[in-house]
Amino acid sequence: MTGNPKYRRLVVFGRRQGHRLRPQRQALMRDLLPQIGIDLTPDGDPIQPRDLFADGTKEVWLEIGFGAGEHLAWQAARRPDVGFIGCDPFLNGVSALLDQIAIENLSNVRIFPDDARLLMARLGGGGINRLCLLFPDPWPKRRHHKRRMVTRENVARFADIMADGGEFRFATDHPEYGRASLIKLLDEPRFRWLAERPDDWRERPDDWPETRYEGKAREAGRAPMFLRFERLACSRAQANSV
């Protein structure tokens, strides 16, 4: 992958890979990513997101921060005329991703194997329809707090490359982060909060299927909170921020 180096550097924590990859998932990061993965050719050109697939594909939705890749391949079975990146710099969910691509023949799925705001860097205007952000990192110590994913510059990121109509959805199970989160996407104008009443945003809809991340909070007794917001229009926007 390209990119700046440095950028990576200060932008990626933690571990990329964790524990040593079985041989067979090491095959695939050798023969399967090369042929899926997104590159960031060096000419700073915008990338189409259709441009990624098949022709026929009728939406490009983005997940960022997939883990495990669970929720990712579980829609990309059901929706072969949707084409999916997924974004994760750590090594063993990418392997683990790969390895469900392969056992479900999935052809509509691309994956950017670094940060995911190198790649939104890059992404054209209005060419995602829905974007998912699913129980990333909390990191709760306020020192911390700049590295995580939902801040002001990143949310209007997220509206930028995003097309009118489309969806924004979001989890977590820290209260905190919840908290601040919804306060940042509600002062984005291009955004518009779906509940319309409590259940809206505590219980996940019928085609959003538990991820291991949300099972786990649950047994230890956290109750996960789920966001959705529809990206605006420019004029209805423009109304919402009257």
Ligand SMILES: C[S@@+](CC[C@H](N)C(=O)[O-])C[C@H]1O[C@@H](n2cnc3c(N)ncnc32)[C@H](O)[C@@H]1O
Second form
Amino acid sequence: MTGNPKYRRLVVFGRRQGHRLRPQRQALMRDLLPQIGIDLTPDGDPIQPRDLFADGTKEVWLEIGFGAGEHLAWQAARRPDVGFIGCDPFLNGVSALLDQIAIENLSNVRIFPDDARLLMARLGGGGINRLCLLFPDPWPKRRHHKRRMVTRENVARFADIMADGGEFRFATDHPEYGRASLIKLLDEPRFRWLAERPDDWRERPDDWPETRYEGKAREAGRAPMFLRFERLACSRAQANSV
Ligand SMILES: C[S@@+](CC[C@H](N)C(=O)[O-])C[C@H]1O[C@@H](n2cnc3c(N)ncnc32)[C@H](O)[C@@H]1O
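I have the form predicted on its own already, so could you send the form predicted in complex with the named molecule?
And the full complex, kicking off with our chain again.
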């Protein structure tokens, strides 16, 4: 899947696999993943997200780093008219999401079991209506900051692949990563922060279920922040001058 030499310089930081998968999960990886997995054929045309889903799919949402997949499965069960793409290289999490897809018979989920940057590099522009990045690894040590998902380069790529009027959702329980990310997101002229009062970033909207990492953060006494941005149809500078 990642054989394209163009992408070989990308390195996934963090674990690819934890404990050995139970036989039932192994069977899902063998039988279900090939049916709904996204394969990046070398040097193919850009992938149009809508083409991955059934006719009549109204929007496509992308979740980067879905962990055990509970947020993605919750959303997919409630929005059968939306196509969901989940990216995560951690194979135990992929198998957990496959389990939920099988139990709930979800037909609107596709999985890229690898580094999201590989997929984003191949997606055509403007096809993602919502992008969720929930509790990405904060890489707290300064020398590891370049491993973070929220970099200026990636923020620009998020804006490239998103549709006009789309929404970017970001959560973290790490205050310094939150502040550093907010600065980069505010600097991207195609994003507009949707917060109007402090509770807008302190409280999670009702259509956004708690993830496993949020639960762990709260147990440890850390208050998460929830950032929502609109992907503007034109740059903010253009919007302000109208
Ligand atoms: C701290 S966990 C959060 C999981 C989940 N979003 C939650 O809130 O419970 C971060 C997740 O990001 C995934 N991840 C790390 N690097 C990634 C990358 N380059 N592309 C996609 N996912 C990545 C990890 O495998 C892990 O599952």
